[in-house]
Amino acid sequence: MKRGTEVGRGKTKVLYAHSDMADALVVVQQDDITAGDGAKRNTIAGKGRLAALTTSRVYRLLNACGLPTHFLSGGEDEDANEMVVRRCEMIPIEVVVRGVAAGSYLKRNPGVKAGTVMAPRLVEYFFKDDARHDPQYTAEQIVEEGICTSSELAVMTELAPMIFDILAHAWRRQRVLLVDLKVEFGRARRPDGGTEILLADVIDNDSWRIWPAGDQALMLDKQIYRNMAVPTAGDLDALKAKYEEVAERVGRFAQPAGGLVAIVMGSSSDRPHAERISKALAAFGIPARAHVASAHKTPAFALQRVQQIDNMLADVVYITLAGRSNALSAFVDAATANPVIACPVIGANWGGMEVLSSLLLPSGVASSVVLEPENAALAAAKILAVNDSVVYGRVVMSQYRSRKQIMEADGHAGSPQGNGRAGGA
């Protein structure tokens, strides 16, 4: 890494200007571990490398999902404990997302039973001030004290639970429960001179509580250190082994599950609709393969094609395109144990269609889905997302963008320009 001058220092990291990139910083993780706002401190040789490795792997997953983050590169073995990030003006608020009641939350809420599941996720804010032991703040305090604007806080409050859910999904694939998560955000300059909110700082094994099999006694995180009265050399070695395990596990987060969608057309005339589905799937990073088969004219060939697809080394979801009779969908569904989404093609115009198709899961339970090709693609993505955290995250981000568009449209509709009024008295 091309370090320039030191520009900042925290309890466990040092920030340097990047000698070649004015809008970037080099983050160097230190071997220190602290608790009690720095009152308790020890050094574990190699912890900085593990922190950078864990953080970079977490951010690579989040970047692949489309989250707005400051992470650019570095953190892997060849980079030791250094990462390159976008330069941000940090917002001095820790945003804590809780999925399970634990830690300080129980001390502040003695009536709550340990292990209570938080539904929906609980979001809390803490002002970064070691002298005052990071006091809890309300949203109103944050805005009133000018720490950030209400719109910036809204973005942070929207993004934090999404980040939690994506990481919880990644951990759940390894039968590990993400209990809570601490994240921080910063303002980064956009090319147009404005600013944008980015997930920033580190996300390492000091940033969460994680319980394998949902058992607190098996914890792998920093709470082990917090629970140590006076750590011995043996205690710290054992703790380092936990951090090494976590870094290795996090390395599997973004591994693709190898899912694909097989689009089965009843006729080559259905190709425009298949192309719309393929394009929508590409936004989730899901490959699609299109085939033409007929349940009436070529049943033996259609059966052979389904068997060939089923034998591929991939998780497969089928989307069938055929006429109103839905015969092709029923044929494919009877020939495979994999999920089948029926997306009948009724004319060239997809607008204003009634809900006719079914999402058929292996269990045989059916639920209605809208017949737009893009919705068929989304339904397939949700199925494949069960075993793929990148696809899951991209689905979450797709839903977030849809919500954002609706809220922005609502805001425009309520403005003088949007509701047809000229404004004024």
Contents of the next structure:
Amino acid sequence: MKRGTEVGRGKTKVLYAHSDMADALVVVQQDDITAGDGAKRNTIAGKGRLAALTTSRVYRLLNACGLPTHFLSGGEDEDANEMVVRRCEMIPIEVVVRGVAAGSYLKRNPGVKAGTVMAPRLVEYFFKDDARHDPQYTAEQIVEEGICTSSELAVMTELAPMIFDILAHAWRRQRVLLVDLKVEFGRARRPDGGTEILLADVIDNDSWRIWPAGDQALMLDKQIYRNMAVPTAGDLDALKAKYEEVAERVGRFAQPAGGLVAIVMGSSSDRPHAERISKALAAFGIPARAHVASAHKTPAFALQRVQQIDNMLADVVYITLAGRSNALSAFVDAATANPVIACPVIGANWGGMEVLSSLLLPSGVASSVVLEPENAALAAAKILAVNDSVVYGRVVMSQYRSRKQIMEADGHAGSPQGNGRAGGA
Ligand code: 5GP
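Now the other one: the form predicted together with guanosine-5'-monophosphate (5GP), given that the block above is the form predicted on its own.
Time for the whole complex; same chain goes first.
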């Protein structure tokens, strides 16, 4: 037991100080289920434990992807429904991301057909105030009322659809449509005295709408409860079975799919390139194995290697470090039905255009051609991400970091208008 004194209480959870860590809290989820801002309330024995399982499993996926979250540990059965989180000051805004029109959006927009796909995804803000039924706020209102700064809101507005995207991917792998999602953020102290925005609060089966096979009639989430006028004991038992199913399914979110990249070099002199690729793949958590094989000199051996690799219990993507003739890429591509990415090793005497024309003109060279080793690793990660939500989320986060770098570079580019051109327009 890590619980210290109680420090706060929500509609369905209790927060305690952590008995040994001053900057952590213990979250215990309750067996209550409520709707209509608490107007309808029931108790389902064991719901708190299922909510803790669901929340901690969602957060394990998001943490593995590199998202900044408050989640530290716990939530599984042996933790007695205790989740340890970083202490932060909650920002009283519910950030809702919608991929499909449903719920309150339809009430506010009666002209929109239920089930309309929202592209791009819609981000909405609701101020947490039960007495006023959580009114919708604009970004301007949030900042004007001092709820958070505009830069904090910008971070929340960028992170929320990424969180949605990662969870939508995890559900999609189980043929379940994530319709919408509510998240909340907190402000945590950094060791350097500054603050940072973290995804906080619980994310459980009350926080989203999920429709198996995209069919609303098959919904698994809290909407089932919202739709019940006066729930009977039987209704609540059936609802609990859905919560159990969701907790179990969410347990599969972060399971590794066992993807692997086989780097095939035409010569051992390509090793520095292979090492750059392995290092970039490691950042996505993807194992790589390197081989040397020549299409010209050892064709039978090269074919045998490809067959051995194809027979492994893994999803395989090949990256070939091809020489100028690119014969190795074409050879491997013909020998396997798995994807092959050609990453030409550009020697000192090679002009970039010459490489491109020699690679792109002949047909059947490889599934794709990528010039930089790090980009070849990213291309392989994207292929493996189709079947692996952790890898997918890490790709999402790497693209987020790249965007941030460009925006920061633009901010430092010396233009008073910040348009990236030194000396202004
Ligand atoms: P809506 O605005 O359509 O009622 O809800 C949008 C999404 O946010 C739904 O997935 C819903 O479950 C979630 N949501 C809205 N309000 C709350 C709330 O107070 N608590 C939780 N956990 N989720 C909410």
